[in-house]
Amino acid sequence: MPRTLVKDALAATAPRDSILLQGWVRTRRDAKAFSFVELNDGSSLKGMQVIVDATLPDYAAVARAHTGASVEVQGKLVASQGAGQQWEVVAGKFTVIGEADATYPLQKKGHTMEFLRGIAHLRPRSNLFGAVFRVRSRLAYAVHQFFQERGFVYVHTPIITASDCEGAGELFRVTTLDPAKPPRTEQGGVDYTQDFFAKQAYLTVSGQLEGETFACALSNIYTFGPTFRAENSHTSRHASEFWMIEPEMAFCDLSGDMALAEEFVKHLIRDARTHCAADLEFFAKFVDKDLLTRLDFVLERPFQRCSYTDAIGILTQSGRTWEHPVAWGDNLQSEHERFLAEEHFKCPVTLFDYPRTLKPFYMRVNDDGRTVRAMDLLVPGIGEIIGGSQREERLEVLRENLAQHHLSEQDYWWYLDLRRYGTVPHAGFGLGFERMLMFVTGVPNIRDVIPFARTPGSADF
């Protein structure tokens, strides 16, 4: 007999006279005739109520049954008795495949997410967890959805690379040198020639280089994979493994770009709202009363769009005593970028037009020579979910540019060639996909939408 998930059970249409189910217990109930076992498989939110009558040959094992337990049922799907439940399965065969004694950790009990993080590799059988991966599993699908249905092609870029994209120098090192005994130069320093790429490697920090490189020839693309970043940042939004979704296009412009980004928010969004309902109806009752509310007024409304200046203007003028004091030429902290969303626009917001001197090499350079087209979506609740920009496609400028870094142009030399060669005004950006699940999910903790996070001092598992 094939084994039918809880989910489809749950959904079914009429009774079925067989049906077998398999899946772990999340509570027993004993009564003098019977026992009640609640029985879930991950695929939904809700369990299934398992009836095993006791008379059955093989009751004993109930007994076995504890929280926990893995087990395999066999029986009938009738109409439930109870209130709260469709559905109920009455046991005829009912088999304990693993055991769980009483030192397994998710008792039905209340537990801190701190301790739920220390048993990651238990802690997606709990109610919140089980809800969040599937919902991050929803979303991954929905992104390939949302670019495969506008003509764009996958690209998987380089996890291990010589370049550094964003210039901050925050990288994890790639290499299989002996760290007590490296060989060395001349002048005393690592000779990196005798490693294994014979140049120094680093793991991505983004695709977004490549990804270039690709939209130069296939006009859309987008990448969606692992980045990292070596940065000891220890608060809830930054992770050093994390996922990135990053689109970039031939012949766009910043307009085209902060358009496809805000279509992209809201597709994601609609989305989850209609193929996770349960699971974010658990979110808005245990985690955060307002999500579905806030993931309607952000569905229902037009993003505004403010430039980085009159960003400053607002800020300035508010009359707030800011924890980091604004000016212009400062990057925006999320202090700033909350009380945008939240505050004073009160709806996602799409700022651009940011200084020369905060952004990378590759963006274009406005004609005033002192910002460049750069620009970050915020939204309420968790500030920055997109940062993006035109990116430069005049050779001479990205020169200069590249100089003002302090970047050889021999380590970009392919990048450069994009530019001699067939150049176009093209564009991109890049969504933290963790990010995306906070926000949707109302998990506040980055460490929480993550299956085996990885933070500073932290890669257990």
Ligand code: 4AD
The other form holds:
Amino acid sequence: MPRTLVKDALAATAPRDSILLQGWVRTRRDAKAFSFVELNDGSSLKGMQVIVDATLPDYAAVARAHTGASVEVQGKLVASQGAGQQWEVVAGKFTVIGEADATYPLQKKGHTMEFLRGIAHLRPRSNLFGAVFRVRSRLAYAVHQFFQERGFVYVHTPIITASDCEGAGELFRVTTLDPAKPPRTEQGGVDYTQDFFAKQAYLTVSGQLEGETFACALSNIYTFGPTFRAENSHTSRHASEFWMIEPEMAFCDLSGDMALAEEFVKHLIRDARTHCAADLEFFAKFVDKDLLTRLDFVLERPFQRCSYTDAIGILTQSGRTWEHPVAWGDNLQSEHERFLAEEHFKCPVTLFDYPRTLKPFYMRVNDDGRTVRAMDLLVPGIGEIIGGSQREERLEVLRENLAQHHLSEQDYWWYLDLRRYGTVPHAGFGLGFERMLMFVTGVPNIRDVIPFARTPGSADF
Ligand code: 4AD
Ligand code: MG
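Counterpart to the form predicted on its own, namely the form predicted together with the named molecule:
Once more the chain from above appears, this time first in line as the rest of the complex follows.
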């Protein structure tokens, strides 16, 4: 008999004479004449109530079915007598596949998130993390659906790269040299020409530069993959390894880019609202009581747009005292971004036209010479979830930008070629997948929306 997932059994429209379920015991209650076993297989938040009658030849097995044990049940799917569920299974055959004893760490509810991070290999078996990772999976699917339906081509950009796209120097080095005795140059530095790739290589911080080459051939493309940053930020929003979605569009300017970003974010929220309803209700009950109203509010309203210069005006005239006072030319800190999204605009807001000095070399310079066609999408509760820009398509201006950033033209020869041969205005952005998941689930720490988080000082499992 083929296995039925609990999710499908719960959605049955008629009773069934025989059904096979497999999963893990969440709880067991023994009465005189029978036992109730709640079986969960991860396919849904809700488990299936299984009734094992004491007269069953297999009944002895039930005594070994402790919380955490894996079991297999064959039986009948019948309308439940009890409140709280529509269906239940009356066992005809009950088998323990793998026992779990009293040391199983997920015995009862009410564990702290810190404790659960310490058992990242078991936490997907909890209600909260089962829900988080079902939503993560669904939204990954929705990412592809969104772009594929709009004719974007999915490009696999390299994970190992020689270029620092963002120019922030937050690179993890990839090398096979012996750290104890690396080959030396005559000047005494490490001789990377003898390294595996015959040059310095790193884990990518962004697939954008390679993505641009494909946009300048296939028109609309997107990447979706892991990115790495050796940034020593100990916050609830930074991870050293995270997933990013980077669309890139040829023949597109910043306003087209901002429009796509808004449409994309709304698509993901709408998709989760439709396809992860039970999981989102769980988050609204146990994690963030305002979650659903906030998501619906975001879906209904157009995002605000505000230039960086106007944002500085709003911040300096707000009458607030900031931990980090802010003036034109400064990077916005989390407190500023959150004030704008949460208190001033009270909705997602796209800031654009940032000072040139704050942004990487590839952004298109505005006619004022001081600002670039950059955008950051800020959302309430989190701050920046998207960073993007129109790219500098003019060869001479790009060369000047490289020089200003002390980057060598030799290293970027192929990137410059895009401007030499058939250059076009083009634009794109990067959405941090984990930050989007935090927004959709209300889970406040990035460590809890990624299966095995990598953060400074921590790469367990
Ligand atoms: O703003 P960022 O650095 O932009 C880029 O990497 C561009 N190359 C994107 C592009 O235009 N194609 O990063 C983009 C997004 C941020 O808005 C944030 O959501 C996320 O990536 N992000 C991080 N998420 C988790 N942990 C980190 N350390 C992150 N750094 C950036
Ligand atoms: Mg950014």
